[in-house]
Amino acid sequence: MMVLPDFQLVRPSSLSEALSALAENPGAMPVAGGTDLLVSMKHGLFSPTHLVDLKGAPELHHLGVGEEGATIGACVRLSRIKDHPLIRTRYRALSQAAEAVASPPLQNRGTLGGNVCLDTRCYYYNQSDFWRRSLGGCLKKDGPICRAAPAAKRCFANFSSDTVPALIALGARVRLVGGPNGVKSERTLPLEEFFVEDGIKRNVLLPGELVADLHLPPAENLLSGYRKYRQRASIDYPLVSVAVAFQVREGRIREARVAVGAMASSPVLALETMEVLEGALPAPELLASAAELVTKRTKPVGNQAGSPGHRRLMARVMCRRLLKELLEAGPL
């Protein structure tokens, strides 16, 4: 039976107290819903001395949608995002992505910040401690090589967040607060710049730094959507995911953004697809040629169910179908 390691639980009542708790306890980790972290701790992947519960910080629970865009706190639950009427109409891709996460009970616990900071996944990593030790470990945990790509010099664990591709397609910016040694700093950056193409490092968060919230730009006349391919219709992480957002002005596609998930160690902006779509007149041939380029920058390896080739194929199929559906449906 897998059990949690010993740790102390800290329950701050503000964001400032949470940052102080992280600074005062170098072995601490933040936790909100805990739907991924606690399972990983049972697998022996993390052994924090302290867990800092962020749910008591009211600054992290704000969700506001207005003419200037949307701001969503890191501790806003995925079910709240999924069911929010303005998110559903203005930022449909994000609502669909939140609804695609795992299952409703986990959506009721999981948070947006937790899903943004989700750990990368791999067959050789997300196993029990006994299983990994029998194999000799992996580069991400107690081993010398990446089992999925033995000749590589880095970890190829797979990026598996549902909400992130949707957020990137929608042009989200992430606000980070805190820093090493209790420094009370703040920085904001485009969400795609938050991630690192490395299965171990994953993102640019510094020790003691937290995701505070995410901001989405105004969504007037925006068409967006999210599609996910997985083994089972619930619970499973994506094998491939695609998010698309664009406007149609004077009959032409404008400001197209396409993001791909679960095909590398970080989310991927499909720049070639975006270039084909930008300013073009919608036509079946155009959508097909744009979708064919959606996996050009991806780097899938054999560490998930399904071959890399099959996952690339499904990404192209989903991208083409999603573009077609959005253009046919138009705004809500």
Contents of the next structure:
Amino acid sequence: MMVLPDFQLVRPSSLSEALSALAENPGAMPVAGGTDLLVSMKHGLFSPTHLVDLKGAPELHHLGVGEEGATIGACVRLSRIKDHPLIRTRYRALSQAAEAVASPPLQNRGTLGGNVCLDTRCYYYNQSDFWRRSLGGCLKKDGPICRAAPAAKRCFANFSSDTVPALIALGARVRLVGGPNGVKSERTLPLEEFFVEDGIKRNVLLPGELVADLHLPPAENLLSGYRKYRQRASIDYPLVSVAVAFQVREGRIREARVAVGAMASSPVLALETMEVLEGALPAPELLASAAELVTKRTKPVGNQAGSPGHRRLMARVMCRRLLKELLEAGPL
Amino acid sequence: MSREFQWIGKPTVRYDGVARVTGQAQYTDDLRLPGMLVGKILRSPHAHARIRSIDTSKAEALPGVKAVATGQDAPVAYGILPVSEDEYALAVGKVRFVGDEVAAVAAVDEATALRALSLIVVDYEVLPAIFDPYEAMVREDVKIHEETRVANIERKASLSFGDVEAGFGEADYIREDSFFKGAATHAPIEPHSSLAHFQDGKLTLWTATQVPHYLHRYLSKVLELPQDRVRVIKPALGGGFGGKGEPLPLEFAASILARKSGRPVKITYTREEVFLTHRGRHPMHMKFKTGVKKDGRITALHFESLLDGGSYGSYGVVTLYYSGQLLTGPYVIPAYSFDAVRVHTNKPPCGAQRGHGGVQPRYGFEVHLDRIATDLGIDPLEIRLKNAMESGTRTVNELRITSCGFRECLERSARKVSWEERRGKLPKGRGLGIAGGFYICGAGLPIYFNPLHHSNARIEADRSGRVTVFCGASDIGQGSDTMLALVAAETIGVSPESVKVVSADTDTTPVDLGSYSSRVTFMAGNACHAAALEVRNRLLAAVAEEHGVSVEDLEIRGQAVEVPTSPPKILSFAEAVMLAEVRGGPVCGSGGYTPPILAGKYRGAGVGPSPAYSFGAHVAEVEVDTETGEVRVLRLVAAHDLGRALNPPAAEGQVEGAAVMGLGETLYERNEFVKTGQHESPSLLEYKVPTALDVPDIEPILVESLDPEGPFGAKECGEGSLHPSIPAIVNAIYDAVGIWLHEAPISPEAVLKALAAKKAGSREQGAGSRT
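Got the form predicted on its own; any chance of the form predicted together with its partner chain too?
Following is the full complex, with the preceding chain placed first.
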């Protein structure tokens, strides 16, 4: 058995109560599904004084899809997103990404907010306390150097969320609430700006601040999809993931957005690929050259199964296949 | 038996099936005793180090800690094989891998126990570590075990049979190939767990073990307690596959802590500790050289293997011999020699895993054979049929083959996939591959020398009409309790549901050597059959005497005895028992089984002989994605000659499980270490056991060759059925995309690399020459 360290469980019944609980206890952490956090706590990666259970806050459970777009609360379960008929048709990439997370039991438990805030992962980090101590720890936890890239001065732990690349491709904006400026403070930013290319810092969340919900723009004529490369057909975190969204207007690709996951410490917007696609007529050569550029901004290191070179190659293959599939299938 | 079977060959509900699927079965970790403490083990952070000192005083002073133990509490060496007793309950003097057991504590709860571990101060002198077996062969300056004479070579074995030189001289074609089969581990769903209790100077240990008898002996030895003061009980067990097949550190640690604290102590391993305990598949470097005639008939075979044994002996010397001894079938090999070496490295010990010893060479040889067939333009099925061994023969290394359904396995599995019409003719990216295999039905010799029965059973019929089988056999989920109930029921004539089984308790059940080497159905089944016959004979003799009829005219069917008096009478089974009890007291029967003396006259002949052999052939159909390198197994047809299917659904389950395990080892599971010796993936998240979505429907074919010495003709089916799956998949990949893969597990990257090499026209591995 592995034991959870001691902590106090706080169960607020509203968002403001939750934010107060976080503000009052500097050692507290928020928890929703707990599918990742509790395992990490058993590994000794986190030892919060309090866990603030967000599931009791009704404000975080809203899920609405309409003409003006979609709003999804942080505590909406992944299985609900996966199965939502309008998300399936209008925001297919997100539905596919939710379905690609772990396995159905974990999708029933895990939430969108949790998946957006998912910790970065590394062979040398996601191990037991005994394992990490025997090696002297790593930059991200209790150690002097990055074990995966010892010459580097930063942590390269891998960004591993499935839903985030899909959300970014779909143009999501994230709304953050609370934090050091008080429970009433609020800010909204494009989701790609939420993340930081640093395996330790990960994102711009301030102490006590929470992801409240995500907003997706209207999905008119939008084609989107998500592909994940992993070793097994279920359970595994991505070794590579690619999400694409675009419209086809007058035969040309418009507003193309391509995001790559699991290839750096943050999600990567494949700007070069987007540029090649923008305004282009869909043709096989174009798809191939667009896909070739998809890894331009990625920095995989040897901290997951599969060599970095293989993962980059797979990103290009996944991207090309996804573009091809979307253009062949057309709108649903 | 001349009469038709009442139960054999028909589906029988598992003895413990309802309890297992409703969650009521009590596994070791479910057990609780009043005052029970939690035990935890401190493990080495170093791959190789000398222990200068251990200071446990702070841990002992921690409130809630009831006992702390170190190697000095039981410095008695043990090991499953008497030839390699090189382990201690807890480290004495040295640690040899990251995770080696150093000390143990028992405390009132888990958190206190863990805190206590952190307070134990161990002063280590770190030594250079070896992880590569080739390095281990030559490094004289680093000795993992001081006793090894040359570098870190634990043992070498070389044997030669027939005239090998003449065999190669006679060949028209000779081919040589090298292979590497990486490590795999058992990954049982139930982690190891042990609960020890000392009362009145007597130890009782409830533990997840495949081998209660051997454990009983070693507990007595290490704890220096007479055997009659040690009792081992195996509760419901959730998978062994060899990983619970020998005495393990937690079993000793829990016992020592219980003795020191005077309270019951339970240790349940974390998943990481299960990986560190290991005893799994040896990484094996192999070389094959085979001579054949033009028509594909084999004339000679030479084999070399290097086994990376990890830090301790475990079953390794047996693995070493099996690696060589089990290549003389299922094909006729007229001349054969092998050289095998096992070395120590600073990794968790390797030992026995499902299909023990034969799996790695089988992978190499079957792919090697396909390469020979391809070189000569012979169909892979045809070359196998041409060389297939037959019943009533002896192999060149003197293995006695009684029943043999190998040819039927090949033919039926090939027919099922329309081999002739489809192999070599599928669209690019799709392919079919075939491979054969064979395996022992129990080792011919026990692990420690003794002339006693390998299996014993006692059966009692009581006046309530119940039949109870007492047998030491250890049901580890494979269904041996059901097998015992079924064999007793069929022999006596009552229904399997009316038979109670008391098993795997060293105080109340007669010795069976354990669940290893696929021996239980054959040996315990035979012992149970003999005991049941005694019961049946006593019952029928009593009824015959009472009613003045002849025994031959009596039959027990459906809980009743039909007496052919006029008018005919029907006695209930309980009435029959009472008649026998009146005449001779409790109605008991006992039986034992010892294999015939089968070992050849040469040194090393003890490993390999078995009273019978199972045979198998698998055909895999795969799809290879040439852009990603991913291999998907679309179909796996698994034909297995098990003598007779006593309980067909159980047998099919074994064959399917073995085939899936083989598939996992081929494509997904990597048991590797980072360069400082830590296990790379000690979790079920990162050690990639295939999921339901990664596995096709396995199509089992049960071939019944009716063994003359097996219980009702039965042989083994749980281990041999793993052997062919690995090479069948690898051979199918060749048919799909034209590449040979000489290393397993096969990563998508390796597939892409081989495809690129093929495209570039680079020289392939291995080579053949016409003579």
